[in-house]
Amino acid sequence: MCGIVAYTGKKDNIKEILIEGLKKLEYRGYDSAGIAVCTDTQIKVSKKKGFIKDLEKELSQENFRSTTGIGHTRWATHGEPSDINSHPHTDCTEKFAVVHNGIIENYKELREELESRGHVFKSKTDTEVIVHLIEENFDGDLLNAVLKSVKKLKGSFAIAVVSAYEPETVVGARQDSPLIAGLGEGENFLASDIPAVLKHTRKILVLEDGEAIKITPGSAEVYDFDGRLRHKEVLQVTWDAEAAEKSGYEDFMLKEIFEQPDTIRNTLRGRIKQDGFIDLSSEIKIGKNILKKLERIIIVACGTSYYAGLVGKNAIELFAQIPVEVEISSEFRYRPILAEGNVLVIAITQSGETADTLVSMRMAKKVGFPVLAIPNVVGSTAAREADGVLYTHAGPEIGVAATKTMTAQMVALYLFALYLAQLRNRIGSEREKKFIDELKRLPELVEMILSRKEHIKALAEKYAGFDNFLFLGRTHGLPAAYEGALKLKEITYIHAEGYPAGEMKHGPIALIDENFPSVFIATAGEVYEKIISNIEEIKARKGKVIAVATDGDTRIKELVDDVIYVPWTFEVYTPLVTVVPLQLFTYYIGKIRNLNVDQPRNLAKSVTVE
């Protein structure tokens, strides 16, 4: 989710052009920024941890003119935020510079190979291997060097490259990470998103996976990775700048809901090995012997992350057969910790800065428990203070209400649960592979759900006038019910309760009438018949019922008022596929009620105070 900008043309105010483009991409989130420009026979790099304004201040002291350059805003994935880890990165000769979005899965192997051949690395990033490969492969043609290099990369990337040997050329390439070209008169651009170039041109080439592009002031040529020229249709952009920042979506929340297939892939990427099994040892850095001897796990989190923790509890107990407690951080911090046995504490926090969760981590470490953090922000306080870190790779989330970060947290917890089961020999290899194969299929299942948005929108229109909702689920469906109710409260200001369906008779059923709809998580599984009984109890009291059910379930259609169908998956994975339609349902009700879905009243993105 970093930002890339590149320019080559007739204008020599390259600093201003690149900085302006990077500012248009600030909405994507970043922790550092930098530019590289071609000056005579040199590449000049300026980069800095912090904000674009900090880079801009530093550049104000520089006096150079150039007509070709690349710029970048970084959201750290490998290597903490720092000046040296910021992009662009240069090779040993400092004749080449590259900026990169994405994750290079095989960077460790490539780095070892390159170092064995004498290359010297300056940063701790995965990106730097790219520029050293280009240095090795350069034979007088920058495009050919890039094409040879990208064939050695595994993972996701969008890159832009400049060279002192071709000072009017920029070469780009993409695989599983966005890259576009903007076509101007006597000038051309590359960028990771359209807003960066919209002031200068509305003629856009959208690169596809496996494509590279070479731009000069007077040309833009697209190739496949084998060097064959491709003819691309030029897109004429009609969006305004704000819509372009949202990639054409009306709101950031909707954009982020639809990004979930990609963010799930990003969180899985590189963690499932070629043999089909999971290896997290290089990331977690908590000894395998410690993990094998665990007697108990405590998960601490707040808000939506707490509900993701409940999903993790079910997965860990199922796969690894270790008892798990899930604690709300703001409560956990005020209770004495019983420092008995081999215990691991898992702290889940999107920002890595949630005050109550940080205090809980410190309390756990004080009594000698190892702490595993699951944050989204690289270099955050939680990441720095934990004994081990398992990052989600959801990218920046602009909408205040968590959507893609929650599903990424679930995926990280599924990965950890399976890894732990593997270490402890609690799951047979054949059974484990089935669960891992299905885990890899989750992005495709989410895409199927998102394709049904019009049906969900129609239901939102039908139910937007109600002022109270009850969300009900059992076992694996319960965390989704809790999250569905929370989202509805956050985004629409409608009163909603999430509740265990089996506890409905212990109070909440007194609320039910024709003006109090209930939403049931009613997917196929062990408790399906029990859920059906709960639905019938609601219907007997004239309550309206929406069911989130499994494709092919015709029985439930006869019992409820409306059904949102989701694809079948293993029961342990149903929280992920059921929470996504509830996000959409909430989003559309918020829009119907003319509310600001990106910035709900009284809420902040991360809670850094008690």
The other form holds:
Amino acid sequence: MCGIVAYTGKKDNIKEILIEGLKKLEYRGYDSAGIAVCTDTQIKVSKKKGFIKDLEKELSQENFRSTTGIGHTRWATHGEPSDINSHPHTDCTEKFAVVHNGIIENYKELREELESRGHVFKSKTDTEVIVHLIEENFDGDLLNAVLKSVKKLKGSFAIAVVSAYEPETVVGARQDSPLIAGLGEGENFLASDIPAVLKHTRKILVLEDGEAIKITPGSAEVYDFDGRLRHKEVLQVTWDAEAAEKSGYEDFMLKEIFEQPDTIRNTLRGRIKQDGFIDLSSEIKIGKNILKKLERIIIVACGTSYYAGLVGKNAIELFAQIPVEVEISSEFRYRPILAEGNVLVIAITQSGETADTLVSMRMAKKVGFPVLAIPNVVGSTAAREADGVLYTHAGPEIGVAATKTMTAQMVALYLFALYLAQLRNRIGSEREKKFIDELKRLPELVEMILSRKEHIKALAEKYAGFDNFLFLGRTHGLPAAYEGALKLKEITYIHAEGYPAGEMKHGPIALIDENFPSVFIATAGEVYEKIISNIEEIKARKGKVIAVATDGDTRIKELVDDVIYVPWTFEVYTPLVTVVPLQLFTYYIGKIRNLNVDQPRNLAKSVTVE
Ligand code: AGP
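Output the structure of the form predicted in complex with ligand AGP; the preceding block shows the form predicted alone.
Below is the whole assembly, all chains and molecules, this chain first.
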């Protein structure tokens, strides 16, 4: 997720206007930033790795004035953070510049075609293909050149383009990435999100997929990609600036929980090929022969990422039939590593900077094990030190508690497990196709769960007063139980334990009474009857029970105090659909207890020390 802004109008302090707009979008990405402005007959670009304030400092030495320009704050997806990979990107003639938010899936083919026609690329980004296409398609009209070019793109994009040939025009276009226009008096704006323009105007046009826009100081015209003019309703925004940064959500945590249908789509994007199967080889860069010969996999991670690792274990063992050990990094790093056999180490780390996980990776490499990192932050230490990388593409997560990045980790692990199974001929194409098709359904399943937020909020109100909880599950249900307990602890400061339901009778059931509620992961599956028995044991001791169960399960409703229903999916995917209601449940309890859910006490977003 990146932030783009654009301006054309009567003011010539373009640097300040663009930088100010970018600062309002910094939550969308902050590994590099840049601007491009139209001055006389040329495009002037200033961009660099680092925060927007670093760019601002560099620009303070510049004294160019201009009334038209574009800006970008980056969250790298393709091409690690660096000056040259920063946006804006220019064409061979330096007469066009583009900024982009999204992922161009077919950028490799387009780049090969363009290079074969003599174009010279400067960066490693997917974005740069766009500006060379525009250069090639320009025949005197910038809008037409953009319309011809975007039709060749596959994937997601929100772009803004300027040209030295039309120094008062900015052209934008959107497909699967947000783009809005701000309408002023004698000036107009484009941006990824409303906060960037709110200081100047509250009159907003929201572009839809397949729409382009041409703005000049006195006009703003919207077209479809075939060049047909479109009438758009002008919205009057009433949000204040802070609410706008959270897209109207009260907290970043809630916004990020509700982003999950889109972030899951982004994790899947470009990884299920035209033939319907998965090919990760160009990303993972660990040889297929190595993967085919694997005898064991060790997953190292901490916290929520460790629980995602448990999901990965279940999926890899089910699909690829390779034994998987999941290790807490802070434990793994102090144990002798058994350097025998063909082993792959997978490091799951959202930040890519967790000290214990980095040390575990280095230990693995030292004994010659290949390391695959699954980070969210492009260019992070884990990404740079691993032999192969599979990014989660969930965009920056501002809330300290992991929500969207965990479900993105699960999807990345499902993709990898199916890819491994295919490589090792452990799964027939029919069965693989069935699981891949269900992967594509996950975003809409999460949307269905999010639509039930009011019921989950009501349960939070009912249970917010308790001081202890157990979260219980079996097999595929256990990782979500662990994660639900962690979320409750870190968001509400209520004591909670995740536990294998089958272990209750070995001690923990002594805790149960009417003041000690239990949350069960009780979705349809092989161990459902066992879970029912565990619930009955708890009920017999007056324990309150909330069950997370499968739509249509009326039987469980008779047994427990409350049910949170989730749509049916394959058992191996249930961790993803069951963790989402628990994220909401803990969020709402945190709000009821008037806690800072975005920055819980004592916690940091990334634990870069032991
Ligand atoms: C998540 O809610 C926690 N804040 C924390 O456990 C986190 O998952 C853990 O610190 C691992 O972080 P990483 O994924 O960046 O390595």
